[in-house]
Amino acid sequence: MTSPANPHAQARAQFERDGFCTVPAVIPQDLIERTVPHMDAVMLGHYETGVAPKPFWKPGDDTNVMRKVDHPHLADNTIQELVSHRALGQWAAAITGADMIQVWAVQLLYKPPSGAIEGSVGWHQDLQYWHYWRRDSELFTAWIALSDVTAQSGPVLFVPGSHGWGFLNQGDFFASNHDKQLQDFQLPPGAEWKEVAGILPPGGVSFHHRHTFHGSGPNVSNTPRRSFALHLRTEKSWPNPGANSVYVNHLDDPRYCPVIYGNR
């Protein structure tokens, strides 16, 4: 009778060849049920700690947007427990091979249930926005859902294999008509763009490469699509010399930037 496949071992493989990949429910139900409310009061304005984030969204904008605060944790206790969770960091490690994990950005992400193509986000690469980053350090996302998420809700769009055709430059995150970006694109020859939707449960996480495709359609369910983006890097990672940015200006502080697994 031979073994069950080793978990860590097949999601790690995923994410070599497709350049991404998805993981169960591995953040405790009881602790996603306590972070729903802690996210709606950061949406709101109150702040736990009195520390503001960095909104780009704020109270009174167009509701079909998709809404996205920056460094969420540090106005609140309970998103800073669950962005700091350690199985986040275990599988990480898991899947990269690494020594050290760090939290270095953390995006509050919340889709409305208004179908609005508003509620899009375009096609890139996250490498596209870190430019404050050497570009040969490994950074990558972890991308954990705090609702179910499905084929109707707007779900994370992958291309596999793209993280293979290199850092191309083109995309654009606010962009919400998807056909009229793919009609732009110039891609390497032989690439096939493909696309995968990230299905995930309550408290299911997925892993993207730096240079992997990925978008997202509109929320056409009737019920808000919640989740968090955790930008991650290795020990195999460096500031650009002289970058200034609250990217990589506070990771010596362990409340901006968590490390999650080994030392930093």
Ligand SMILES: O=C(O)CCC(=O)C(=O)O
Contents of the next structure:
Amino acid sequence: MTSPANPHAQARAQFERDGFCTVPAVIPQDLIERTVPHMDAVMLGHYETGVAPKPFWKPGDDTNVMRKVDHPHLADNTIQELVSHRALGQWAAAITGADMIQVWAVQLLYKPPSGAIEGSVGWHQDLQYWHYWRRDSELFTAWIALSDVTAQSGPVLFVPGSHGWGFLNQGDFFASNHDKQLQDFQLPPGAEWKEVAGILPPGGVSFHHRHTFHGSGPNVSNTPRRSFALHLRTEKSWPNPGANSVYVNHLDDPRYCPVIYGNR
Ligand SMILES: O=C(O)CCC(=O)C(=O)O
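Next up, the form predicted together with the named molecule in place of the form predicted alone?
Once more the chain from above appears, this time first in line as the rest of the complex follows.
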């Protein structure tokens, strides 16, 4: 039986029941504060290590949309320190019961305080973008807040229990009209669509399952919403035979894919 006094057990019970959980500010505040200017530098194209990330967003692009930059940890040592933080590994292992946790992808996510609908992220299940992994792989996401994530700042919205619907392959990260998406979705019989916001302080983290439907609305606050999404795997995960993707080709390279709990 879960003891409410045990925060790891509580988070695990929520993750298993709802397909997501939020945990308190586990990243030290000084690391969060140190990372913010490095996040800005990477968005401006200043790469401390000399290694360029794979920007989706770059200076000159639309400033109303959510800025998403892949592999920012290769470009910057402080971001590398953040995404390798052992507290993340400990929580991820506690939630899944895994012996090993490895980061295999990182995204910098900056949602401007434009209030524009283009800042939204459409409803989706992460697995629909992860075809290079075997379908039964234990994969999930940690989302680290670097700013105060409030109801106004366009928090991630999760649909509790949707991880139990299996893989529906109907979402679209890049869709901004949530209502239109919901009209088109075909949900399994009996499925109930509820939305719960992942409200987090700076340094707080949410974890979500690969099948959990999630998205987010515009940032109508007056400050940017800052975060990093880390895609994680446990020892129960396998690239598809012959898969050739930047996301699975560097699992032996600790700068690309740090092991943050146990041994690979
Ligand atoms: O940051 C957001 O609003 C959505 C992020 C997301 O889709 C993810 O972390 O999987």
